[in-house]
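As structure tokens, one chain now follows by itself in the form predicted alone.
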Amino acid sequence: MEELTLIARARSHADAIALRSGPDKRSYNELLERSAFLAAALLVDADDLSEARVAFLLPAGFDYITVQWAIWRAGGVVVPLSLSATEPELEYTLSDSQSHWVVASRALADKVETLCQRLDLRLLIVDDIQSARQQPRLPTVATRRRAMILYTSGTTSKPKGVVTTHANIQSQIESLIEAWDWQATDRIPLFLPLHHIHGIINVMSCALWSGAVIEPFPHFHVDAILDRVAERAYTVFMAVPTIYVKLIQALESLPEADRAGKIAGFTGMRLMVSGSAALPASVHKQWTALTGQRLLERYGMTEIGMALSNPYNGERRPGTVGQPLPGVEIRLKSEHGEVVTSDGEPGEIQVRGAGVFGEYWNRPEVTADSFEEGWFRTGDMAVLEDGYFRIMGRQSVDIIKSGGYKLSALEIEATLLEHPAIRECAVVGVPDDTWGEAVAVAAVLRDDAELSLESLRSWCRDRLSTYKIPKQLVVVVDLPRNAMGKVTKPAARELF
């Protein structure tokens, strides 16, 4: 029986350690055995899940990996759920993806139990699934089949499901393995969200493909990470710019004696990567001055995996995202519809390659509009400067990049308009040293209503993920509009 390459590679790593958390260690063989039995539990009496969607709500670690692999080995499509998602957000993802089952840990089951009852979905508690004694029979899964749906914010009010096949995922992994020289001797912490391509592909999947060791954390805890860095626990480190800002602040606040060992731990790593948002050149220079490490900045998105990267061996230029990765083609298209051929001329980044997704789930018109002559239109503007690409920003004013997340201003506005005090609002991203961009809202209130930022944030906590909640609020009599009556976002941003 031919296996998916990721599974076949895990067999070649056999008894090597795949996961380490304190004294607990898990081997690649344990991942294979447990995922096979979980796959059998999902199949029940079926021969193949035939691309049925299976959502799961699990923290980083052994259960997350084995459930992901189990769904793939049973022929299903994984739909990772955000640990910080609110009930309305989870309901949207489960409904839109038409998920058949939800797999959760016992500790997180309360977040989805009521939803599963209301949507008539089967809820499986991973802790309760016992391993069978016999090796189960599993289907052969072709690489052309759908493998994963990740939800990404766009210029519509609701996130879209990005569908990738096993072949897309394999291409994304192989490109990074080659570009960043992943080895079985590598060790990496995993604290990035696992409903996001950065954590799933760049960290977890590349490490497992290589036979490396992952050390999972439930979330980014600066003191715990710094302690392990001081112990020389890692060879590779990947984070978003916000985390590097927090690390700089934490290191600079330490007494000199405590700081030295932690800085030495960073200095000794072979590779440190920043992505998911623009890395300010000032932060790049600060990190180099503090640790001696030149951060490798790259560019990618949910629909394409990684597309551009500063070189592993070679000059890493602050403020740029480097050159096309192996197997990736890039072109810039000017606003006049011409392919850009000159340095310094801006254009939209368009991408082609085996790693590029094929469709938005159940949105054929949006999918068709997102491609031009086989090239995916990213909506990001860039210029080429002496062989290196520099990102200029989004074409759409309704996309906010905050803390490594790409957020839809329209989605946040739709939620805020449900607030009893808000009659109209405009959500924008404003520059922020820590977050890159902070979510800010200009609001017109109903008659005699009052609203503070604190009360608004409190109201949002049950309705929006933490990273979508506004960090700034300004109350205005009217929103700025153009002659056609449309809110002008650049002018709204000036209110802050």
Ligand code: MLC
Contents of the next structure:
Amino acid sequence: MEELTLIARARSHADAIALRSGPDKRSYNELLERSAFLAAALLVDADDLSEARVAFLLPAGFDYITVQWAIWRAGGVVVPLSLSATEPELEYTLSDSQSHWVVASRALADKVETLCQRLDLRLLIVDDIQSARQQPRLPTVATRRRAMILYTSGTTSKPKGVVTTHANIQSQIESLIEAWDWQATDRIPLFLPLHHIHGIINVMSCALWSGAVIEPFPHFHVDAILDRVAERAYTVFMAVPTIYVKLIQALESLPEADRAGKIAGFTGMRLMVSGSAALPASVHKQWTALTGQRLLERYGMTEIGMALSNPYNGERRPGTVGQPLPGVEIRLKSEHGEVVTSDGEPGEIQVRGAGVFGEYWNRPEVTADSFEEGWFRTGDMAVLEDGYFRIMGRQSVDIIKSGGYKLSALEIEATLLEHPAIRECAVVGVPDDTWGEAVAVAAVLRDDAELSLESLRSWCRDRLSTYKIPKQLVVVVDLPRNAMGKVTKPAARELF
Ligand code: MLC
Ligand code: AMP
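Having seen the form predicted alone, the form predicted together with the ligand:
Next comes the full complex, this chain leading.
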């Protein structure tokens, strides 16, 4: 039987440790065995899930990986859910993806139980599934089949499901393995959220593909991670710029005696990567001054995997994202619609390659609009300078990048407009030293209404993931508008 390459590769690392958490260690063999039995549990009344969507709500760790593999081995499509999503957000994801099942841990089942009843979805509690002795029969899954739907916010009010096939995922992983020289001897901490590509592909899947060791954390727990860094637990480290800002703050606040071992742990790693948002050149330089490490900055997107990267061997230039990764083709398209041919001329980054996704789930028109002559239009602007690409910003003012999360101003506005005190509002991203951009809202209130930032934030808690909740509020009499009456976001940003 032909198997998915990820599974076949895991067999070649069978006895090696895949996961380590304190004294608890799990081998690749355990991942293989457990995922086969979970797959059988999903195949109760079918031989093949035939691309049925299976959503799951699990923290990073053994259950997450084995459930993901089980769904793939049973022929299904994985829909990882955000651990910080509110009920309305979960309901949207489950409905939009037309998920058939939800798999959750016992500890998290409360978050989805009533939703599953309301939406008539099967809920599987992973802790309740006993492994049988007999090897289950599993279907053959062709690599052209759909494998994953990740929800990404953007220029539409509601998040869109980005569909990737097994072949797309394989190509995204292989590109990074080659470029960054992943080895079975690598050890990496995993603290990024696992409903986004950075944690799923760059950290988790690349490590598992290589036979490396992953050390999962339930979230970015700075003290616990620094303790393990001091113990030289890791060879590779991947994070968003906000995390490097927080690490610098944490290291600088430590007494000299505690700091040295932690810094030495960073200095000794073979690779430290930053991405998902612009890494300020100042942070890059501060990190080098503190640890001696030259951060490798790269650029990617849910729809395409990673596209541009500073070199593993060679000059890593602060403020740039390097060159195309293996298997990725890049062109810049000028605002006049011409392919840019000269250095220093800005253009939209367009991407082609086997890693590029095929479709937004159930959105054929949006999908068609996002490709031009077979190239994916990223909406990000860049220039080529002396052989290195530099990101200049985004075409859309409605996309905000906060701590590596891509947020839609339109989605947040739609929610805030349900607030009884708000008549109109404009959500913008304002520059922020820690988050890169912070969510801010300018609001026009209804007659006689009053609104404080604190009360608005507490009203948002049941409706928006905490990282989407505005950190700043200004109350205005009118929103700034252009001659056509349209709100001008750059002018709204000036209000803060
Ligand atoms: C947390 N908070 C945020 C936030 N994260 N606010 C704005 N933006 C964020 N990203 C808020 C919380 O709501 C909370 O507010 C307070 O900060 C403390 O929360 P926390 O959970 O303790 O924070 P922390 O654990 O330090 O989280 C910061 C972080 C996290 C940077 C570790 O945001 C994170 O994991 N970001 C990575 C996201 C990611 O993986 N993106 C990749 C997308 S894929 P309050 O009010 O409750 O105190 C992609 C493609 C590519 O972009 O190229 O990789
Ligand atoms: P997401 O949609 O969450 O996958 O986020 C992808 C977006 O993150 C890209 O379109 C860019 O706007 C941004 N991004 C990723 N890496 C970088 C980087 N190194 N520098 C600047 N922006 C980045």
